[in-house]
Every structure is written in structure tokens, then in C-alpha cells.
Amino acid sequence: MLDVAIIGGGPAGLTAGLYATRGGLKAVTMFERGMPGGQIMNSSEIENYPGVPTVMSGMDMMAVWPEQCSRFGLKHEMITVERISLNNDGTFKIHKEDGTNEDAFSVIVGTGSTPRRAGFKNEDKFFGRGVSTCATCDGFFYKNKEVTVIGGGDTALEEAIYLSTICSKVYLVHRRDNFRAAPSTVERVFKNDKIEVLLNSRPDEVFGDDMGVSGIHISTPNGIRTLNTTGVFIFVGNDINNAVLKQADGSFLCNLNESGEVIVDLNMRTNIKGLYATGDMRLDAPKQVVCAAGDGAAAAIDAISYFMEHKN
């Protein structure tokens, strides 16, 4: 039996397993199917983790990163875990995609979230080169210029005021006549003389060149207008990746928000005692890199007391 299985092998996941590794657990295996790193793989430059002066790759950064966890003895399975159930002892079963079982003392999970895409013209080609879903991440590579942000709910209005600090003008297009946010919010948004606001207007194509994006199309109530700007930022929401704690029944493991975000608390405890959520796809997560691997660490630092409490 495994004391910890952890599910998921982006930062919080890796960095579990360094913590629960280098406290003394013998017996960790993380189980990740692709190389390690997580979606901060994707991004193209990052220049905000502390401790790290030089700008780099999300790929460079996460490169040691494995490294240094196996050097404690942390364990990688290349394989998908499909389904995590709980024994009648409180122990739980790891259902891997290769019909095989291994049971667990205890559960990191760190399966992450996946931001929706708008759905407009090369979106997907520009991914990273222009179009981002995190204003925190790529804001500042846009400091005195002009952006689009893409969205109606809270976050696309919070991250469009965030991006009026750094940016010259904010485009904020939103597909309807008003917006789902907070009205205090939304009041901001248009006292706000840095922030443009478009709606019953929808994005209709980005385009560019090999240094990146260029400008954006977008469909408005007056027709085709294009912005000239060089970012786009979108904020349509997140689909939690929470699929590894359904069921047979359909039910959940452990309890998540209406949104489908595990509820945990500040250790990163769910309601069921041994079982952890961490990163992206807990309540309330900030979907940083730092705060992702502050999870996994606090997860792992609780996960061994708990073992230690309860194994004999």
C-alpha cells in the first residue's frame, strides 16, 4: 500500500511529492501520464516566481523540477488514474486506466482546471503568442499598450480593471447587453476611463504573423470592428478537472462548490478524512504557480501527520 498517491504532476502535485518525500514517506508515487509540469508548460514566458530573476519558459522552469523530486525518492507512474474510491477501512483504491488497482493511506489530488476557450477564429494558433487566459501571468508584457479582454462575469471584470493598471486602454467585449458580475464591479468597469466597453459584441477572429498577435475582429451590433491591439485575454470560465472523483454512482467523493471547485480548507483537507485538493481545482485558488506549489506543500506536510497519527 501506498502511504500517498498523488494524482496530478503539475507544481502542486511535484511539490508534494518533494514534501512528502523529503518528511520521510517511503512509499509516494505520483501518477501523470505526460512529462510533468502542468499547464504552466504552455506558457511562453514567465518572469513572476519568486526567487527566479531570469525570464523564462514555462517548460524551463518546470525542466529541474522532477529532478529534484525523484531525488528523495518520489515515484513517477505514467498512466492516467481514472477513478479514486474509498476502502471500507478508509483507505482508498486508485483506479488506473490499465484496469489494475493500488490502494493508498492517503490522496494529494492535483488534477488542475482548463480554461474554456471563446471559440473565435485561430485561437488556438495564437494560444500563448498573443492570446492568454491569465491577465496576473502576461499583463505586464503589455505595459502601455492596448488589449482585448474577452468575458462578462466577475473574473473577465476584475482582470480587465487589473490590466487598466498596466495597459494604455482596455477593450472589454462581452457577448451580451449586461454583465453577470458584482454591480460594484461593474460600476468600476465603466467609471474606469482607461476600460472600453463593447457589448452585444462577440470576437470573431485574431490574426498576426510569426511574431505573434496583431489585432482581433470583432462582430458588433454596427458591424466587423477591428482592434489593433496585441493582447487578448479570456476569461469564459474554467472547466475543474474533477472527473477522478466521480463515482460509479455519479456521486463525488468528497464535497465541491456548485462550480464544481473541491472544497478544502487552509490544509488542504477535504471532508474526507486522508483526501486532499490542491491547485486549480480547489476552492478559491488564486491559479498561480507559487500558490499551486504552496498547496501541494501544505497537503503534504498534513498528509504526513496523518499518516503518522493513524497508520498503526
Second form
2 protein chains.
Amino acid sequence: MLDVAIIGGGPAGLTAGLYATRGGLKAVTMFERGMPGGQIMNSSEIENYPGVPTVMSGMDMMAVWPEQCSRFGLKHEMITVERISLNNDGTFKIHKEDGTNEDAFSVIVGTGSTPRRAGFKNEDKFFGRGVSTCATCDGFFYKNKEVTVIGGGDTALEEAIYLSTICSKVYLVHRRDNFRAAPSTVERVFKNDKIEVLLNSRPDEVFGDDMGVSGIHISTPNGIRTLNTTGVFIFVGNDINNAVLKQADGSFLCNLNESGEVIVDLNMRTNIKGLYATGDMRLDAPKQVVCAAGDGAAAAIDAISYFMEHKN
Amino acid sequence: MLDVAIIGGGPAGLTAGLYATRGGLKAVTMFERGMPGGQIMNSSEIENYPGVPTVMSGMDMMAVWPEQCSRFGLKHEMITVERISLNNDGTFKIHKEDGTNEDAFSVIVGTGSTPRRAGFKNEDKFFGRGVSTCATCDGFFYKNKEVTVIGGGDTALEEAIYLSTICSKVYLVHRRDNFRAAPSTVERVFKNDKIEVLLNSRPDEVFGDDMGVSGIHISTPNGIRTLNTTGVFIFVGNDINNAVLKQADGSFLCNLNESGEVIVDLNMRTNIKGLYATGDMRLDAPKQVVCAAGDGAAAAIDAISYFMEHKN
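Switch from the form predicted on its own to the form predicted together with a further copy of the same chain and print that structure.
Expanding to the full complex; the earlier chain stays at the top.
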């Protein structure tokens, strides 16, 4: 039986592994099918992880994490976990995609979230090189430049307002004729001199070169309009990767909110004892590497106490 | 008027400054009388800040933070803030020790906590070089070695149990004849083969050399006993540095718990709009650099939203 099973190998899972093993737990396995590092690996530039002052790619920044986090005995099993279930004695069962399973005394889940794509041409090709889904992360790279925002919900509008304080101009492109956002937010958008709203409009294609995006073609009611913005921010929804918590009967192992985010306390505890949720999948996640890493440490520290109290 | 005033220059305050300024806020000042970096600056070794794989001193690790966090316009005012008060319009007043004051639209407090000293000879001299107040931070450096724990409350006993999974032996030294801790915890201590309890005993003096601690003299009912442990962990209480929140009438600006920790939500919001608490001073703080930094980022991101909503 594992002392702690960690599901997900992003900053949260890696840090949880570092803290759980360095804190004396012996049987700790991180389940991550791919290369550890998480969503930030797709980012071409990161400069806001404190303590790493050099601007570098997400992949370069994360390169040192797996060795550091595995130094104290963390094991990495390269397999997808399909489901976590609760055993009768309060321990957990980890159901793996190959049909085998493993028991764990506690589980720290950090499977992240997946921002939805808008579905225009070259979107994936330029993702992380001009196409972004995070204004906090990437907005500053477009300081005093023009950017395009795609979306019409609360997040899109709030992020457009956020970007307007950094960028010289924000084009806000929405496919419908009105916004599905809080009236006060909509009012702030229309009152904002730096935001130009393009309603009934859809992005067709981003274009660019080896340096990244140089512009985007938009279908508008008046024909194609080309916006020569080097930054394109997409806010058309976010899927929480909570599938591992889904039970055979369709219910979830622990409490989620209406957006599918896992409800946690300050120690990243869910409502099920011994089960933790960390990083971008949890309620109110700031969606930053340093925050996900902090979550992983907090969860592991609590999981160690839980282990000491009940297992020793 | 400041957009955000940051009180404290540890990992939480520095990261809050990085995120607030990089997020487009113009007038952001961090108030910290001394050198920024926080309590970790006293630590001789840190190896669990993810992304910084080299084992180094706290001072060396923090050396790059001030420049990185100030790169986007964060100002540093080297003065002690005595008190934060609420203005009638919901903004805040920062009262400085020189008698001047400054208004701020929102405030992020990260003034930390101060572990109490036990009061034995050479305690300060060897602090960070064998004398520690954090088992999560420093326990691993004594893997398969003997350590001494000073204290008799819940924290001391829980940390002694924690250390017993890493270390070969733990001496638990307490000045009274019984422990002031939960009965189940006391029972686990007495059942633990690796913990030797010394009651009615006080530490007199640690001794060592340039390499750090080599042992400690303990006054016991049977005379002086010398424990040749290179690690001495002190858990005799922790003072939350919440003085800046104390008002002229003795009340506090926001809700605290019975230990003096500031009650916050997952966004580090206190019960007063625009006022945030971060790092070791807040409820359930894991007291780790990465967690404090995550708090600073979370608070700053929320403070930017708060600013956009109410100020623009």
C-alpha cells in the first residue's frame, strides 16, 4: 500500500512528492503518463516564478524539477490513472488504465485544467508563441502593444479589462451580439477607452512566423478584418480535469462546485479525509506555477500529519 | 494614494509586489525596514524550494528575489509600519514609525511570525546552524542522526513524532513533569521507540564549532546530561507578527483566531475588503517559502481585480 499516491506531475504533484518523501514517507508514487512539468511546459516565456530571475521557456524552467523532487525517494509511474475510489476502511484505490490497481493511504490529486480552444486556424501551432490562455502569465509581454481577446463571458471581459491597463489597445472579439457577463463588468468594458469591441465576429486564423504571431483574421459582419496584434488571448472556457474523481455511478468522490472545481480548505483538504486537491483544479486556483507548488507543499505536509496520526 | 501597500519584505511580500506591478498596477510600495528576504535568510541550508535544486543558504537563495520582484516597478520603502487603519471611504491608512502616513487602496500584509526562543546559552549563536524551529525545513538534514527537541505542547510532540520517522533517535526535553498536549498525541510519543522523553529538564547550553552544533547540555533531575546531537529543534511557541493590525483602541483591524493568526480565504482575503494576509501570519500557514510566495501571488491577483472593479 502506498503512503501517498500523487495523481499528476505538474508543479503541484512534483512539489507534493518532494515534501512527502523529504518528510519521511517511504512509499510515495506520482502517476503521470507524460513528461512531468505540467501545463507551463507549453509556455514560451516565464518570468514570474520568484527565485528564477532569468526569463526562460516553461520547459527550460521545469527541467530541473523532476530530479530535485525525486531526490528523496519519490517514484514516478508513467501511466494514466482512470479513477480513484474509496475503500471500506477509508483508504483509496487507484485504478490504472492497464486494468490494475493499487491501494493508497492518502491521495493528492493535481491533474490541472484545460483551457478550451476557440477553434481557429493555426491556434495550436502558435500556442505559447503569441496565443495564450493566461493574461496574468503573459499580459506583461505585450506591454504598450495591441492584443486581441477572444470570448464573451465574465473571464474574457475581466481579462480584457486587466490587459487594458498593460497594453496600448485591446480588441475584444465575441461571436454573439451581446456578452454573457455581469452587467457591471459589461459596462466597464464599454466605458474603457482602450477596449474596442467586435461583436458577431469570429477568429478565422492567426498568422505569423518563427518569432510567433503577427496578426489574426477576424470574420466580422462587415467582412474580414485583420488585426495586427502579436498577442491573442483566448477565454472561451476552462475544463477542470476532474475525471479521476468520477465514480462508476457518475457521482464524484468529493465535493465540487458548479464549475467542476474541487472544494478545498487552506490545507488543500477535500471533504474526504486523506484526499487532497491541488493546483489549477481546485477552487479559486490562481493558476500560477508558484501557487500550484505551494498547494502541493501544503497538501503533503497535511498528508504527513494524517499519516502519523492514523498509521503509526 | 498607493494602489497597493505591501507590509513586509519576505517571500510573500516580494511575490505580491512582483505580481501587482507586473499586473499593471502603478503605485505599489513594499514597506520593509531591513533587507528583503524574510525569516528564511537565517537558514543555513534550503533544498526544498522547487526549481532551485542547488542546496544553498537562505540568504543566497533569496539574493535574486528583490531585483526580480522589483523589475516591474515595485518600490521599497525602508521604514517600519506601525499600524494600518481603515479610512471612512474603505481605503487604508499606513502609519509609519516616523509619524507620517500614506493612504492605500488595498493592503497586503505579510509580516510573518517569530518562533520563541527557549533561552539557553548559545541559542542565537547557533541559530540556523544546528538550532532550528522548523522540522519540515530542517529535519531531513538529520536523517539517521540523533536530534533533540525542546518543548512540551502539541507542536513539540507532533514535530518529535515527525522527526522520529527521519532521525535515528529523538530526545524530547520538557521543563515540566507532564505535557500540555492532546492525550492521543502524548500516548503516541510514549509508545514511540525512537523518542526518549526527558521531563523536568531544561536546556542549559548548546556547544559546537564552526561547522555548527555538536551537542547540548541539559539540566535533569539527576544532574547535567550531555546529548551529542547535532540538531536541536525548539518548539516553545510562535508569536504572530500582527502588531500592524492592532488599532488605537486595542482591537484588531480584521478577524484573527485565538492564536493571533489572521483568518483568510483561499484568495488570502481577510474579512475587510481590500485587506489581505499572506505567509506565516495567516491561518493554517504551512510556513514554507514556496507557500508564502504562492500566497503573495494569490493576494496580488485578487487585489488587482479589486482595484479594477472599484477604482477604474
